[in-house]
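Presented as structure tokens, the chain that follows is alone, the form predicted on its own.
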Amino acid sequence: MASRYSEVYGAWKTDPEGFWSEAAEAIDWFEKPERVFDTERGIYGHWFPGGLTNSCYNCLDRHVESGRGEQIAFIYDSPVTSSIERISYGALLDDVKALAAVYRKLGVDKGDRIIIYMPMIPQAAVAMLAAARIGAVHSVVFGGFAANELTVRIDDCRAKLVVSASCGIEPGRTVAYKPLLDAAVTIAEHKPAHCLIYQRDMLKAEMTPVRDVDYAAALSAAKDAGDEVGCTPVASNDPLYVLYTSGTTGQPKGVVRDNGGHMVALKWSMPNFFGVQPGEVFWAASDIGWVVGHSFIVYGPLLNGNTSVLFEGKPVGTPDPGTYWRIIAEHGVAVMFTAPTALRAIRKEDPDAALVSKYDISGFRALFLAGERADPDTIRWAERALGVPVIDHWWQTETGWPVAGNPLGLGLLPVKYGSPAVPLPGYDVQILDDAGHPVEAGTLGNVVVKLPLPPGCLPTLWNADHRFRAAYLDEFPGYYKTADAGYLDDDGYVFIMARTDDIINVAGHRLSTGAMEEVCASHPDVAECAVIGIADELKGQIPAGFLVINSNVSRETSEIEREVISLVRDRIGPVAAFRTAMCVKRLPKTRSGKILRATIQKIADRQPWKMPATIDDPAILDEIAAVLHAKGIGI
């Protein structure tokens, strides 16, 4: 069909409030907004300022109570334990109400604060859902982070309940949550009044008397007596929830997010970005401890009456690279969100994508890829296996939901390899240079957005606005810095090169590591890759690339080296300057999938640094280490 897209677009460019105004409806309100967006805060204002709502009543209540509690919500897909279950929407608001009323004999109330810090299980979700329901602000913090992350959270939210389980999954290892949350109470300065564990069969945990409660116990008893818990009228802008994302300064850095905007702006993505319908299935692979697990998994597919696919497992190893079409096929997936780095992992381990054929995925519709800069080579890849739509995406945590994208549900746009394609109604994106000053269509700068935000935005950090407005608004005034690198072309699609930390400067000439990065994954052998800027004496910085090689390949790894070092110079030119390119088993990773850079950067400049939290396996920054010394890099 012919995208609706510019007629959508130009709708909001000339009447915002009317446009943000009409898509509050789809949102059921306790009051209506008294308007549509409060300037009294300047150009970064609230919305939908008056209103009263409930989240968690706009994702259950409103669905049950329109006769469709038998629908369901949650498919919970766990390959690692061997275990499927689907939970109806009126089963899930049975298990949400009752666990509301613990939290309430728990001592917590609207506004105070829960840390969820448990693994990819459905009481993960009614634990975000219950403490929505009455009006308290939950962070989730990613279930094994370490004893001294979590600890940090605790203390900057000053959480009065922790609700955590016993341990998480792994393929080939359980891990211990319980001794984790356990050190992090022990030093953390503020203590919560409770914690409330969820006990799972694989691996008990230890409970501290008074302090500790067992989670199925407590919900079995509030069951058992009748306690309900209604859903308490919250603010449009009071806080949902806090999450935490990495910072450069070493404080914490708490993403904070409302009621009302923030369900505006779910609501309307959902059918009119994703594509879907309600009580069609939608799934994020993804985890609840990052911002795509709490938009996508939970809040924005609840919203839109979906059936959303909660998955514990991983995208190679449970048990194969073909999971993943599995569960297209198995549980009728129309729609799927992953991120690139997912695909990459599939790719190496089946590069001719032979599982998919075990599958019938005829149902399946759009894969949408966001998370890690998608290279064109992996999805071309993607569309040759799957026969679908492969739809790059460009958001942040800070924005809660994408910012730039082909939009499935207002008809797909030409699509432009490397490119997540246009901005979406709210965002008006623009290329600055570093004095402030717009650039021509295709010049690389900074990538910023207009103020206002629209809806569903961050309103400011956890107890730091000053810090709020020096991290994202003073640098360029009237603007939000994204703190990424890129151009617009000339028909006005977004090109998101880097981050601006990895942009480099080799003899004067500002190069993108991502275009490299594009050019290396194009080799019929690299699985994946990473180009980092290392520092020189004469240029100032010389690029180094590290590849990561298909499973099935058997050559000479030198030999994969030189050819990706002319791809580069044939393609970006002499001035790019890239002589470096090396092998490695694998590159480290964030538990998100994004690629630890800067760490390798630090490593090869001989700079102090700190092993990254969010890690997800650090014997691999030895490994690099000892890549780069073999380079006589680094040393």
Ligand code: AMP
Contents of the next structure:
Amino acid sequence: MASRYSEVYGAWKTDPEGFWSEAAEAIDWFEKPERVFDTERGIYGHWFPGGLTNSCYNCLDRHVESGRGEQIAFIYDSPVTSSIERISYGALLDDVKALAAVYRKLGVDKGDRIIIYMPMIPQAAVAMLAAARIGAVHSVVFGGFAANELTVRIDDCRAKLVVSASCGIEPGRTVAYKPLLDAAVTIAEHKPAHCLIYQRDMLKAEMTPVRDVDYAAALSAAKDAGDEVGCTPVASNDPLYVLYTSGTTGQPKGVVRDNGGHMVALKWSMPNFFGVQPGEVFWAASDIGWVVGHSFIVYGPLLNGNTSVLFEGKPVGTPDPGTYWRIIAEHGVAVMFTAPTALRAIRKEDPDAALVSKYDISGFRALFLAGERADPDTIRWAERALGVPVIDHWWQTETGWPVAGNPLGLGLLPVKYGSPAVPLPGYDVQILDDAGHPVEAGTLGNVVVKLPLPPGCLPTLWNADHRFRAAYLDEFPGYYKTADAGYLDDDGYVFIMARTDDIINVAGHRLSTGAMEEVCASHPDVAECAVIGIADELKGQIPAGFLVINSNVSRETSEIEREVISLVRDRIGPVAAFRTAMCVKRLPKTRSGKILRATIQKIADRQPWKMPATIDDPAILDEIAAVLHAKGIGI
Ligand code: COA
Ligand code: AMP
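Next up, the form predicted together with the ligand, please; the one we just looked at was the form predicted on its own.
Shown next: the complete complex, the earlier chain at its head.
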């Protein structure tokens, strides 16, 4: 089929308000928006001002009211607990109504914040939707973060309630959430009034009297009492959630998502971008702790009336690298989304994709990849293995939905390997040099999006509007700075090459090297340090720390390296995958004292590098290269 992309993108460009006004018709509003876009706030305006709606109503109630109650909303597939559970829209709504009543009983009202710190279990999605139902703001914290990261988030959003579980299951170990939660609350300055704990059979958590409430008991008590809560009308621009993501310091950025624009954008993207129709099975193999989980495990598929797979497992080892293909076959998945790193993990263990042939995946139509750069080799391998289009697409926590991609729903455009294809309607992607001037096609520069951003993108950072403007809007007036570097080719295809800040991408997880440096520097024996991301075949990048030890320290450097590694694990969490630290005599710097991180990275990645003209002492780079060499890294 010929792609309708140009026609649809052109329609948006000619009449953006008309385009989004039409898209907004797919959402149920208690009160229709007065306007499409609020120009009073200038180009950083709000979408759909005056509209009153509710995200939970649009995800659940309206489907049940229109006869979709028996359809499966979530298929919970958990190879790590050997269980599969199917939850209908009707049953999900019953749970959400009852949990919303529990929230109310615990004193949570519209606008209050609820932290959700849970593994990939259906109760986590119920916790999100119940918050949306009463207009409370949820903030999900990924399970791989340490207690300290949880504290930072509890304090920043001043959470009234934390919903958690007794444990998560990682291959080979049970992660006890409750001790982490208890430690986090102990160190937090702001104390949540209650913690609602879902006890799993594998590990029962000890409860703190008064503060802790048993999730299952409270839910069934609410059901027995017939307590249920209707949907609170919220303004289009009221926050639905805050999702913290790595910034350039140890203080994560609280990305705010509104209700109205978010729903309009996600609902549009399901059929038009991902090419899935209501009733079909969609699977995003991510975690609800990441934006992919918010947008494409929970909200997007439910808004569109899809069945969404909630997977508690890994691409390999649970139990084997055929798990993805089993799930596609067993649950009739039409379209799937994962990170390239997951495919690299599968390919490493099953290079010929022999396990695919064990399963009937004839109903499978497309695999979408995002979260990190999709290397052409991995895409080609997956295309051969699966016989379906493998579609790279690019976006960020901040945008909430894809900025660029090959739109399956509008008809695929020719593939250019290494490029996530073309900007989607709503996004005018441009490339600027550091002085803010447009560059020619093919020239690398700062990837920016002309304001206003489309519906669904962040309106601000939680309680940090100044930081929001400084981080995203000030450097290139009139544009949103993505902090990615890349180029556009002559056909308007986007190529994303690197970050322009200190963010690295480890196994599809976004991490800040600056935050890791703060932790390394807090070790009493460390005088100064640098953390960089080095290329890794499986994870894309992994962090490596270079430590300069105080001159009066005479201990074994290997001991200090081990301590720093465990410090990062304890403060940031296992997800940081910080396993390489090396003591060096000095760090290479410019004459003005700036650490030459990019040059160290090039040496480590065996890329050609030039001696920077501004370097203070060239001999230091030779020393660094020797240390890397001794560790088997770089030249
Ligand atoms: N809770 C607790 N710990 C977690 C966790 C969670 N939800 N997720 C990861 N961790 C831990 C892991 O157990 C591991 O701990 P370890 O150091 O004790 O082994 C550590 O964090 C690093 O995890 P990870 O980076 O996931 O590496 P891995 O070697 O365990 O697995 C992959 C590698 C590629 C299989 C895995 O990273 C993966 O499935 N990636 C897909 C990523 C993805 O879906 N990203 C979402 C964006 S689309
Ligand atoms: P996150 O906010 O965790 O979704 O991470 C967003 C960042 O991941 C982007 O700014 C990019 O640097 C990177 N990223 C995500 N998807 C892609 C992609 N398809 N190609 C290249 N980089 C990507």
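Here the structure is a predicted model, which means the values were calculated and not measured. Numbering follows the first chain given and starts at 1. For clarity, a rigid core is taken as the largest C-alpha set superposing within 1.5 Å between two forms.
When the two forms are laid on each other by their rigid core, does Ser554 show a Cα shift of 2 Å or more between these two forms?
Moves: yes, 2 Å or greater.
Please state whether Gly50 has a C-alpha shift of 2 Å or more between these two forms, with the rigid core used for the fit.
Comparing the forms between these two forms, which are aligned on their rigid core, Gly50 does not shift its C-alpha by 2 Å or more.
Examine Arg569 after superposing the rigid core and state whether its CA is displaced by 2 Å or more between these two forms.
Yes, the C-alpha position differs by at least 2 Å between these two forms.
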